[in-house]
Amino acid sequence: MKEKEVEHLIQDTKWCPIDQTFRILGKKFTIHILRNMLLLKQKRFNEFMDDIEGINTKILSIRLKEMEENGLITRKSFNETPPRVEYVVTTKGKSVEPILEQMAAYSIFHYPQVVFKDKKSRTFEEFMGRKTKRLK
């Protein structure tokens, strides 16, 4: 694409695409919930409560509803006693995974003194045991 075409597209945008992403994903704990769903395979309310530091039940409920409204997750209710609810990442939600992985890879490599007790730098593959997924 030529520079003038790109410039025209930028001038034509209503919102900055990066700002729009942060409007959806940038609310406190949204990324943490997605991280736990995608990387830790969690899907239950209490799993999120146990593993996301600082979150409370009210905020978790609000974020899950917002994520459902934005099409990032779906809520599945099971007709059991006691009632069971699980949250499942949608295709739209799964498309965030490579971004999360790149964010993790950045800190794993550039800020090992904060991330790791031994303060040694690693690659994402060394940390997760697999390569990062690529953006499509």
Given for the second form:
Number of protein chains: 2
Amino acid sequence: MKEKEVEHLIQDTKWCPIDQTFRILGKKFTIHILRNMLLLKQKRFNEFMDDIEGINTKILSIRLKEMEENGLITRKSFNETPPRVEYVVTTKGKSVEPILEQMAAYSIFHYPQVVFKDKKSRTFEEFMGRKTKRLK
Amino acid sequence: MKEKEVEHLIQDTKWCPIDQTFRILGKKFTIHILRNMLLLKQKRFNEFMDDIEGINTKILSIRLKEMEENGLITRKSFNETPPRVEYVVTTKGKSVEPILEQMAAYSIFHYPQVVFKDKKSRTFEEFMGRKTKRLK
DNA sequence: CGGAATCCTGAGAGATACTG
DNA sequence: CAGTATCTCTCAGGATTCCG
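Now that you have shown the form predicted on its own, what about the form predicted together with the DNA?
Expanding to the full complex; the earlier chain stays at the top.
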């Protein structure tokens, strides 16, 4: 890509692809919800409530709605008693996984003292036995 | 990696590598500053001020300080008049680039209507003529 | 030029209580 | 179970001014 194009993409905030992704994923707890759906296969409101530290029903409810509006997830409501609702990740939501993996790889390598009890730095590949996924 | 290990890594927020990366990079404008340093080779306070839409001196100042504390950048002050200060990306800071590229790839593919005038979806590889960088 | 110091505001976080 | 509905309240962030 020519330099001019890079500059165009970056300098105008509303066109910048990095900025756009940050608008979609940058709010508190959004990536945590996605992480739990993608990596722990969780689907339900109270599963998120139980496993995402510090979240509350209001914020979770708001985030799930935003994520639905942004096409990251869909909401499936079953007519049962007690009521059951499941959140399913869309293709667009699944595509976030490479970003999450790069984020994980980053801390695994650069912040081992936070992530590991033995405080030893590793690569993602060393730790997971495979390379990170990435978008083409 | 065994499932148990994944669960351990994720469920305890303070040990989760994704969460840790979010703590380092998740605040507003941090990735924009890094983006401008890495991709536009910018180094100076007023360059960031000019090219990051919506930022102000207070927030920029705070973010630069946080980024220095987190080891993403170093601050070089020259004894000159007029005073000159340059911010240089560290190795740890440069390692953020794969995350930024995945974020860019995501919007280039999934939000072309926001990113491109012709609104046509592309892969990062199609657009940039190379694959995304990634952490091992 | 590269900030620091103030003051000010509102969005959003958090707690609690309640409901279909 | 899966949420609303309020209410409070903090603090991130905006505007402005000043300083070495």
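Take the two forms, superpose them, and find the largest set of C-alpha atoms that agree within 1.5 Å; that set is the rigid core. Fair warning: this is a prediction, and the values are worked out from it, not measured in the lab. Residue numbers count along the first chain shown, from 1.
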After fitting the rigid core, is the C-alpha of residue 24 off by 2 Å or more between these two forms? no
If the two forms are fitted on the core, does residue 113 show a Cα displacement reaching 2 angstroms between these two forms? no
Shift in Å of the C-alpha at residue 122 between these two forms after core superposition: 3.0
